[in-house]
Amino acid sequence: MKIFVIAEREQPVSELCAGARQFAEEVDLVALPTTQVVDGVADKVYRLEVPEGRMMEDAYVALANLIEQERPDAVFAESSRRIQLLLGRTAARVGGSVISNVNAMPGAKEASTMYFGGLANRKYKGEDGTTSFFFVRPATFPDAEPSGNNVEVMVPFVEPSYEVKRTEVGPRVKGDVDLPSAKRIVSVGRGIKEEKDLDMVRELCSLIDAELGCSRSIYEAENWLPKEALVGISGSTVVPDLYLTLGISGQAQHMVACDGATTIMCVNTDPYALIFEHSDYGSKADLYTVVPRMIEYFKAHPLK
């Protein structure tokens, strides 16, 4: 069995290659020019060539040709926007099935995904004789280890019939949040009363080198934080060393996206909040008391 992995960031590269190795004798990494290739994770590294100034998704013809030539049984992919665009066009060209939001894989062509807001799982199986494409969520293969020699092979760019043209480049006003790579995350929910109160949470984040995340209510109802800060089934899945929640109730739609964290801590005044069932440590005090005290403590005892 042969499995292709396509990812951009170092952590997904390692995780997906390790997961693929559980099922396949050959694991090959397909790397974009921006991919952070890790040593010893795959048997081959197919490096897609993309001319300067061209969009990454225009490499779909070269990738489709490679898949048709090598005929992998499956492709395990990181669910980044760029890779979604690239693989969407590739799968349509080769006639492969695409399954997204995968949170468990009992087999190389078998997958479970969450639906009904994370309250249930739906099972899929890729068709035999075709290449199946799986967008796999973080922490799906927590105990697997990658291996390989990383023999690099260049894949020349093939001009597509229709190219995607970049007409304008502008600054990203929002979206500088990088939750999937964060080692520490502080997430806020309905317990935050006013938008200005996020300033004290940001101060805490700066003291403990954490990213600021949120529940759906803060992003969607209040619009206080960008989509990239949303932790949940419709946002980011995160696997930090520390996940601290402030005023988050702990509904399934949120917890399915953070239960891979090493340590979960919560602060919530509701003693019956579901978040306590998912947390390693919890406080039933008011976050407006706890957060200032944490700020005071870490100012006096900086993390090393």
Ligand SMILES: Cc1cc2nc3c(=O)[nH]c(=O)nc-3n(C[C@H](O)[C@H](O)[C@H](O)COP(=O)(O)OP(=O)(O)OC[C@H]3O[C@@H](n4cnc5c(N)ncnc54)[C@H](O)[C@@H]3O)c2cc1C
Contents of the next structure:
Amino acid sequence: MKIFVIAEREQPVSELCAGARQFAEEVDLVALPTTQVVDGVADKVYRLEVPEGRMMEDAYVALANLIEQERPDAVFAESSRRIQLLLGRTAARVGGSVISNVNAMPGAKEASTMYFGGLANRKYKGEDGTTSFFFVRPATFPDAEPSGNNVEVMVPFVEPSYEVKRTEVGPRVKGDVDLPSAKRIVSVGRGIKEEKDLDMVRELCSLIDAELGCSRSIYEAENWLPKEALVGISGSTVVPDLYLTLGISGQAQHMVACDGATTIMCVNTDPYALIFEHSDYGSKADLYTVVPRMIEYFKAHPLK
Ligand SMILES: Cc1cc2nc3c(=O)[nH]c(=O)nc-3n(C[C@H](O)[C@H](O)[C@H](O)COP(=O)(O)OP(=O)(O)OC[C@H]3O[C@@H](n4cnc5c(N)ncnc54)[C@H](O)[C@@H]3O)c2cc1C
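The form predicted in complex with this ligand is what I want next, because the block you gave corresponds to the form predicted alone; please supply it.
Time for the whole complex; same chain goes first.
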């Protein structure tokens, strides 16, 4: 059994290589120029060449050729935008099935994804004799360990039949959130009454060095925060040390993506809210009372 891993950030590189090692004798990492390669995680590291100024997805011909030559049984991938574009084109060329949003892998070619908004699971099996592509969510392989000698192999760029052209580059308008690697997250929900009230939560976040996340009510219904801040089956899965929710009810579609946090705390005025069942510590209180007090406290007692 041979599995390729393709990822960009350090954590998914390690996690996916570790998960692949549970099933495969050979685990090879395909590294983009942006990949943070971690020592000792794979047998080979295929360095995919992308010339300066070219889009990453244009490397799909070289990657498809590599897959056709090496015939991995599966590719485990981080769901970054670049990798989605690159693997979509690669899979179309080699004829492999693509399964996204995977949250459990009982076998190298068997995957489970959430269905009905997280109330049910759907199972998939990749066809034998083909390469199957799985986009795997964070924390799918909690107990696995990566290993390997990371033998470097260069994969030269192959010109595709048409080039993806970048027509404009501009600053990001909203948010620069990196929830999946955050150690502390304060997440806000419908309990926040007005957009301007996010300012006090942002102040709290800066005092405790936390990222700001949200429920779908705040991202989609109100559009007060960017998609990157959404926690849940439609957004990011997070595994911080601390997950503090303010005015979030605790519906399954939100909680399945943050239940892996080491400590969950909540502030909610409704003593029967589901969130209390998921929380290690809970305050049955108004967030408009609690947050200003927390700000006052952390101003007087700054974190070291
Ligand atoms: C297919 C599908 C996918 C979905 N994907 C996601 C997803 O990825 N992420 C997600 O979050 N949701 C998702 N949802 C929506 C989800 O089902 C819930 O509707 C949503 O999470 C509720 O958001 P909320 O907790 O902010 O709002 P509510 O459920 O309205 O809860 C607000 C809470 O705030 C409390 N509150 C009110 N005022 C205060 C106050 N002053 N102080 C303290 N507490 C207060 C209330 O008691 C209440 O418990 C999805 C739904 C479907 C069907």
